[in-house]
Structures are given as C-alpha cells and as structure tokens.
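For reference, the chain that follows is the form predicted on its own, supplied as structure tokens.
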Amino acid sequence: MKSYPMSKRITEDLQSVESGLIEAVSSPRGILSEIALDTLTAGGKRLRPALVLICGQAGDYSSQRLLPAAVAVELVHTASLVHDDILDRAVIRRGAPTVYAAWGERMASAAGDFLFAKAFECLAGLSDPAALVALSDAAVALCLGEFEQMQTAHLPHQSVEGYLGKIERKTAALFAACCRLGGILAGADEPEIEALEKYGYDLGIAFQIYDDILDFTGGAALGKPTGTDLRDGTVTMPMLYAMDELKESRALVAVIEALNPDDREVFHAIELVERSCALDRAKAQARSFVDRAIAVAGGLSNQAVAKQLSTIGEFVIDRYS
C-alpha cells in the first residue's frame, strides 16, 4: 500500500498530532488512560487528522488552532472503532485484540466514552462555536449510522440507496467534518469551506465502499478476518450487487440471515461474490466518488491544496490496487 505524500509542514504537524493524542488521554492517569493509549498507539493511517491540516492551508494556516482539531477528530474516530467493536463483538482489529476482547464490554464502553469526551475537551479550548458544531454534528451522525447498521443487521433485502445513507452517516460525515474544520479554523471563505466539506463527503463514501470491498478480497490488510461483514450480517454494496446479479442467491441470503454462520458457509458466500461482477461494480462506484471529490478539489482557489487533496483521493484508490 502506498503512503500519501505530504508537505514538510503537514508531515511535521502530523508528528505533533501523535504527541497530542498521547497528551490528551494521559491525564488523568488510570486504567481508562492506559486502554486509550494502547488503542491509539496500535496504528492507523491518521488520514482524518491529515485532512484537517491539509484543508487548513485553504486560509491562514495556524498549527496552534489546527492541531487540537486534528487530535480531536482522531479521538472521535478511535472512539467510534471501540464502540463499533462492542456492537460487532469483534475480537481482532489491526491485527491485535480489540478493547472489547481484552477488557470486556463495560470497560470498552467506558473507554470509548472517555475518548469521545477527550476529543471535545481538545476542541473546546479553541473557543470556536462553528468548529464545535461541525464535529458534534459529525459525531451524532456517526452514532446514528452505527445504530442503523445494528438495526439492519441480518436483513438481506436492503437497497443501495439505504446502504449509501448508512455510510454517509457512519463514515463520510466525519471525513466531511475534518475538511470543514480545516477551512473554518483557517478562516477560509464560506464557498471554499463548503467545497472542502463536499470533497470530504465524497472521499468518505469512496473510502467506506473500498473498505467493504476489502472485506472480501483481503481482510488481513485491515487487521481483521476476511468475511467479517458477512459474519456480522452487515449488508454492504458488494453483497447487494451480488444478490442482484445472482437473483438473490439463497446461499448468500442464508449467511446474511444467520446469527452464527460457520466458516464453510462464509467462504462459500465469499466465493459467490467473487465469481460475480459485484466487486468490479462496487469498485466502479467507489472510483466515481473519488473522481467527484477530485473534481471538487480542482475548483479550489488554492491549487496547492487542490493538488494535495487530489493525491489523497488517488491514495484511497491505490490502497486497494
């Protein structure tokens, strides 16, 4: 997987984000701090903080203002992963035991809440109501997306439109907020901020579609077993396309409906999806959202920012090549 190239200033500030994450959860010291530190240092692309910083170049770049926001969005993202693993009863993430698996449901729930609280503590210090609104709206959307995913688990008869609505809330809302935060804190003009937000939305949609594809083609690259979505009954774009093409193959429907499908059933369902055109169709949809994001970025007044955002879009594609 390629890494996304950054300017020297962004690279240096991303290193400061790492320090800021550790500082944010290290006080007060205690078991929640220990769990949060373990989770944050387990790895991650830091794509969301990078988007805050890159979009912060659309106006007057200020590390003092942008770094707390970059730290805050990564804390929100990490908190959502901890809570997601509780809902999914997931035991592996990024190749290591999840907080849920290592500490149990109650401690994992508390750790996720702790990370959420610390995120808004970071942002509150900026005393910028617009920034707080941007992140709080994204956090609410994220929670609603996770709840809707839980409600629709094991229900095979869903629509592509419904799927896109869920991932808009679950993933794209935070991407869009990252870009909006960068613009707000840099004092960019409102049309520029709206364009940055639209870029983030389209990029986030593409990112989640590609992640859902990777669950069939290489779950190990995500640090979790292949077919996790099938086992959880989470219906994704590749499954919807496969069921449409295969006239809702009974074997695939049965795995989605099953609360505890065995490995043989899951592997057979994966083979069905891989033999269909579903993965290619999903990749084409993801690519179309990346193209839309890059087109929006191209209209920004700061072409240096546009170029970096276009590079991020290509990185999202390269990640799955």
The other form holds:
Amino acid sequence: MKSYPMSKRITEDLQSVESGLIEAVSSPRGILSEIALDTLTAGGKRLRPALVLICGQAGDYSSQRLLPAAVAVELVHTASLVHDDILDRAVIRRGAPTVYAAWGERMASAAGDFLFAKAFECLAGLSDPAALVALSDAAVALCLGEFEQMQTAHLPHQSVEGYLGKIERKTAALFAACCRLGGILAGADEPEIEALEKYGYDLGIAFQIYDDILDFTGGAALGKPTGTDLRDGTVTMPMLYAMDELKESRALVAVIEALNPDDREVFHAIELVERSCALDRAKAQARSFVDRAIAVAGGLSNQAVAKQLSTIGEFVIDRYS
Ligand code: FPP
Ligand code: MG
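The form predicted in complex with farnesyl diphosphate (FPP), contrasted with the form predicted on its own above:
And the full complex, kicking off with our chain again.
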C-alpha cells in the first residue's frame, strides 16, 4: 500500500502518536492490555490521527493538546474494527487473525470495549467539553451506521441515497470528527472548524466508497479477503450500480439474499460486477467526493493546511494503485 507524504512536524508527531497509543493501553497490565497492544501494533494507516494533526495547523498548533485527541481517534477506530469483526465473523484483518478469531467473541468484545474506554480516558485528560462532544457524537453515529448496515443486510432493493446515509454514519462521521477536533483544539474560528468538518465528511464518504470498491478488486494487498461484503449481504455502491445496469440480475439478487453464498456464487457475482460499468461509476463518485473535499479545503485561510488535506484526498482514492 502507498503511504502519504507528511511535513516534518506531522511525521514527528505521528511517531509520538505511536508511543501514545502504547502508553494509553499499557495499564492496567493484563490480557486486555496485551490484546489491545497487539491489535494497535498490527499496522494501520493512522489516517485519522494524521487528520487531527493536520487540521490542528488551522489555528495555534499545540502537540500537547492535539496528541491525546490523535491517540483517542485511533483508539475509537480500532475499537470499532474489533467489534465490526465480531459482527462480521471476520477472521483476517491486516493480514493477521482478528481478535475475534484469535481470542473468541467474549474476549474480543471486552478488548473492543477496553480500547473504546481508553479513548475517552485519553480525551477526557484535555478537559475540553467541545472535544468530548465531537468524539462522542461520532461514536454514536458509528453505532447507528453499523446497526443500519446490519438491518439492511441481504435486502436487494436499496438506494444509493440510503447507502450514502449509512456510510456517512459508519465511516464519515469519525473522519469529520477528527478534522473538527483538530480545529477545536487549535482554537480555530468556528467557520474554519465547520469547513474542516465538511472536508472530513466528504473525505470519509470517498474513503468508504473506495473501500467498498476494493472489496471487489483488492486482492492479496488488502490484508483481508475480497468479496466479504457479498458474503455478508452488505449492499455497497458497486453492487447498487451493477444491479441498476444489469436490471437486477437474478444471480446478483440471489447472492445478496443468500445467508451463506458459496464461493462459486460469490466469484460469479464479482465477475458480473467487474464486467459492468459499476466499478468505474463508483470510482467516479469517490473522485467527486474527494474533489468536493479538496474544494472545501481550498477555502481555508491557511493554504499550507489546504495543500496537505488535498494530498490526503488523493491518497484516499489511490491507496493501492
Ligand atoms: C468497518 O467498515 C467498520 C466501521 C467503519 C464501523 C464499525 C462500527 C461499529 C462496530 C460500531 C460500534 C463501535 C464503536 C467502538 C463506536 P467495513 O466493515 O466496511 O470495513 P472492513 O471491510 O474493513 O471490515
Ligand atoms: Mg467489516
């Protein structure tokens, strides 16, 4: 996977995020702390902490204030993945066994809760109510988005608007909160904070659309199996477009409705989607959300921040090319 170029200050502070993450979950020592440490050091793009730090340059940059928030957002993100893997019964993530696969459902659930609680312990240390509101609102949105995804699984007749609403909650709300947190903790003006948040929403939507494309095209580089959404009955943008183009093909409807589709059905559905224009249409949508995000960033008073946010935008839709 590609990485994204960062300024010296952000690169250095991202290294401090690594030690902050380890410190955050190291006590009290015990199995939960060890699982959390293993999970946090198993890789990850650290995109969300990077957003907090970059957006923290939109006002008075303070590593002391920004680092606990950067650590907290990565902890919430990791907690959500641990829980997501339980719900999806996923056994591989980032090329390694998930906590669910290695430790079972009950330990994974406890480890996810531990990571989540540690995130708020970290952020609470800043005694900034606006920051706490930003992250807790995003955490609530994540739960709602994930629940909505569960409720709509295996339903073949869904809309692009419905899909966008779900990913706004499931993914974009945390991206938006990262950007908002950076602005809040740097004491940026309210209109600037709102612009940062808007950037985060559009970036997060593009990120999830692209993630959903990679579920069809990703291959081994992804570190998780392809076709997972199809096996879970999760209807994403490429599937919606393929259903539209192929007039609700019987094979696609069947794979969405199947509770346990076999490999043959899944591979056939992937082939149908790949042969249609669905992936190109979804890529164009991801591109247009990134363009919107970059345009919003362009209106910020600090053009150096806008430039870094634009680099992140390009990275999000070009992660594996
Ligand atoms: C991964 O997406 C999962 C999410 C973006 C959100 C998961 C949210 C929860 C489980 C809600 C509760 C959690 C907390 C701690 C607030 P994906 O399944 O599309 O990506 P994947 O292919 O990497 O699994
Ligand atoms: Mg998942």
